[in-house]
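Given as structure tokens, the chain that follows is alone and in the form predicted alone.
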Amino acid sequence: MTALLIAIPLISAFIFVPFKEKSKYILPFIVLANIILLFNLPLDTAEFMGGWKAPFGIVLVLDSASFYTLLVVNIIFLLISLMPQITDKGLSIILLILLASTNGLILTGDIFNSFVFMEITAAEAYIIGSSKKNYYGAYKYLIVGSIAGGFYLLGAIYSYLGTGSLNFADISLNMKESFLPYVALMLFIGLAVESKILPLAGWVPDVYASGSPLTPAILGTGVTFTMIYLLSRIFITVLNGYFLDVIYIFGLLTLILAEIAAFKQEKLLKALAFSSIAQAGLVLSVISLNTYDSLKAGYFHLLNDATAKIILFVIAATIVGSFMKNKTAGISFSIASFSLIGFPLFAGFRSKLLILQSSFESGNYILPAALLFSTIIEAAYLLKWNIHLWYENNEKSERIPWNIVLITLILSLFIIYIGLFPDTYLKIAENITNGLMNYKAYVTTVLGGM
């Protein structure tokens, strides 16, 4: 049954190829069917493809971490599907295949399978990235992504040489120490592109700033969430925290350098693209502290960032002129901005506070300093853009479609709700953390206590 989370969107994509003009209106129902199915699947189970038991066959693992990550990613796809105006002709088919591949990445317990799903995800992302005839940005993404894919494949090969297995649980038990540095380095390079870690995130501004609201809205939220989950699964559950100190350093550098770059941008979408890179760096540096509280804080912030970025990217790419003819959209944009900065009463304040608390408790004072420094820069450019959009005198202003205004408004009100009552997001973050850190339960689920 778990495999249907991959099969339903994949088969639907092929069925609706002849009706691609209407597929954007069918997309929400398929995503909703996936979410309903997810809630009817048993937790802490492993499904063996073809009846081949692990570690010899392909396995799909549904524990608390993969369940809640699937829930978040599928809800993101549902929200995007409810705004058909942002989906270019034929891209709904691509979104269905992308949904299938991201679900596969989250569920797979096999390193080679994760490579296959990652390549499918990348292929769909290249197509989405070429929206609005952004061929240069998509080509740049293709080159960097292809190189990264090669490194990830090498990591999978070295994993097999070091264990004789491709199964995550088996690799975590039997990896030879002499192979560990090479495996970790190769896999990190492979994942750094999609996780948006500098210097391998250079493709992001050109792709996200193409003018297509779909491109940054889905790549900067759903795909990023999936890739950070996969990186967490590999380096925390499978490699037991090995190499996290290196990821921590790269995360900090990404946070600071990307925020400085965002401050210097003269185009809103490029500023938001660098902001997206910076927040990915922050999340990965927090996760890399590898404590229960830091991992929970990292995923809490990732949830808040994904919520805010859907609002910011969609409105920034669809707004023409100022907010004076789109006051409701402008209010939503401002609320998302305030959350990203970390103003009190907004969701981002809660997660940044939790990051500071978990860092101090683990004896880390560098991350809080970097976070406070980056927040000052973030506040400067986001407030500048808000003032510009509210007070720009542009007679060519056009109204944003009502459904986009409604969805972004609901999300912005939810940001305020989470700022006041954070338990919903904290529960999701806690469940993801429990699944990632409970190494023994993962191995038992997959290998049956071997």
The other form holds:
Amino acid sequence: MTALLIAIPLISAFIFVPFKEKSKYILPFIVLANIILLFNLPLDTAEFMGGWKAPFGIVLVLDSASFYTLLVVNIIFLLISLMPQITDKGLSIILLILLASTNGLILTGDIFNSFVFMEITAAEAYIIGSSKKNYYGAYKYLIVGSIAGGFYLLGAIYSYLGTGSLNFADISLNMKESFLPYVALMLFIGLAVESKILPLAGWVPDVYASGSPLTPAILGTGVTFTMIYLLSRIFITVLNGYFLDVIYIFGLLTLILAEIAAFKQEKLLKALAFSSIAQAGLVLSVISLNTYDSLKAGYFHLLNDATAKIILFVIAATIVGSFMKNKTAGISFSIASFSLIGFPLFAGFRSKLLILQSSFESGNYILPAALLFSTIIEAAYLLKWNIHLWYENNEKSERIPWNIVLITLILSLFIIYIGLFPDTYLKIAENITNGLMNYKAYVTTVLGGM
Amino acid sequence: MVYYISFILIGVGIYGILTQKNLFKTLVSLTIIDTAINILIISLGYIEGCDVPIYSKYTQSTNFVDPLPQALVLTAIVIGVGTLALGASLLIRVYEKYGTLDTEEIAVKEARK
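Can I have the other form now, the form predicted in complex with its partner chain, not the form predicted alone?
Now the complete complex, all chains and molecules, led by this one.
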């Protein structure tokens, strides 16, 4: 039954190829069917594809971590698909294949299988990145992404050499010490490109700032969430916390350098792209502290960031001129940027407070310093852009379509709701953390109490 | 031996991507990396003096080469060809848009916009 989460979007993508123009109206229904199916699946089970038992065949694992990640990613896809102006030109079929591959990436318990799904995700990301005639940026992304895919494949093969198995649970039990550094390094290079760690994230501004609202809205939220989930699954559950110190340093450097770069940008979309690199770095450095509270805070912040980034990117890419003719959209943009800065009453304040608490508890003082420093820079450039967009006099202002305004308004009201009552997001973050930290339960689910 | 040759080939491919100004040559370098990784995987599964992993009445041997890397390489080749086709089609569009495949000329034309 779990395999249907991958099969439904994939099959419907091929069915709707002849009806390219109509498919954007059908897309929300397919995503909705996926979410309904997800709620009817039994938790903490593993499905053996083709009847081959765990270490030999491919397994799809649905524990509390993968369930809630699937829920978040599918809801992001639903929100994007409800704005049919954005998914124009047959790109909704690409979105369906992307949904199938991200679902597979979250569910799979096999390292080579995760490589295959990662390459499918990357291929769809190149196509989405090339929308609005941004072919050169997409080509650069393709080159970087394929080299990273090659390194991920090498990491998978070396973990096969070190254990004699490709299964996540089996690798975590039987990994030889001498192979660990190579495997960790190669898998990290492979995952760093998609989860936007700085020396390998040079493609992000080129692709996100191309002008199409679909590209940053889906790649910066849904795909990033999937990749950070996969990274924490591999480094926390499978490699048992090995190599996390290096990820911590890279995350901190990414946070500071990307915020400085965002401050210097003269285009709004480029500034937002660098800001999204910085948030990914922050989340990764918090996750790599590898305590229960820090993982919870990291995922809580990732959820807040995804909510705010959908609003910011969609409005920033569709608006022409100032907010004076689009007051509702302007208000949601301001709320989202306040949440990103971390003003009290908004959701971002709660998550930044949690991050500070959890890092102080684990005796770490560098991360809070970097977080406060980056918050100051973030406040400076986001407030500058807000003032600029509200007071700029531009004659050729156009109205934004009503459904984009409505969805971004609902999301921004939700940000305030989370700022007052954070329980909804905290529950999701807690459940993801439980699934990731409890590696004995994962091994028992997959290998059946061996 | 094959093991080290494939690492040298990966190095050649990365060097090509970093230094070539023509975009088509970077695509060729990318395929060199892909092929080198495939050769590496095959060489890791190879065991000296063993038979092909097919059991029939003509091969009486009980020692076989590890078949799993070969199965994985088949998938990796398909993915590599798919990426190559996508990259080539993007290059056609780049050429239509800028009239050149030289990175420096494209940078000049981008800056002029």
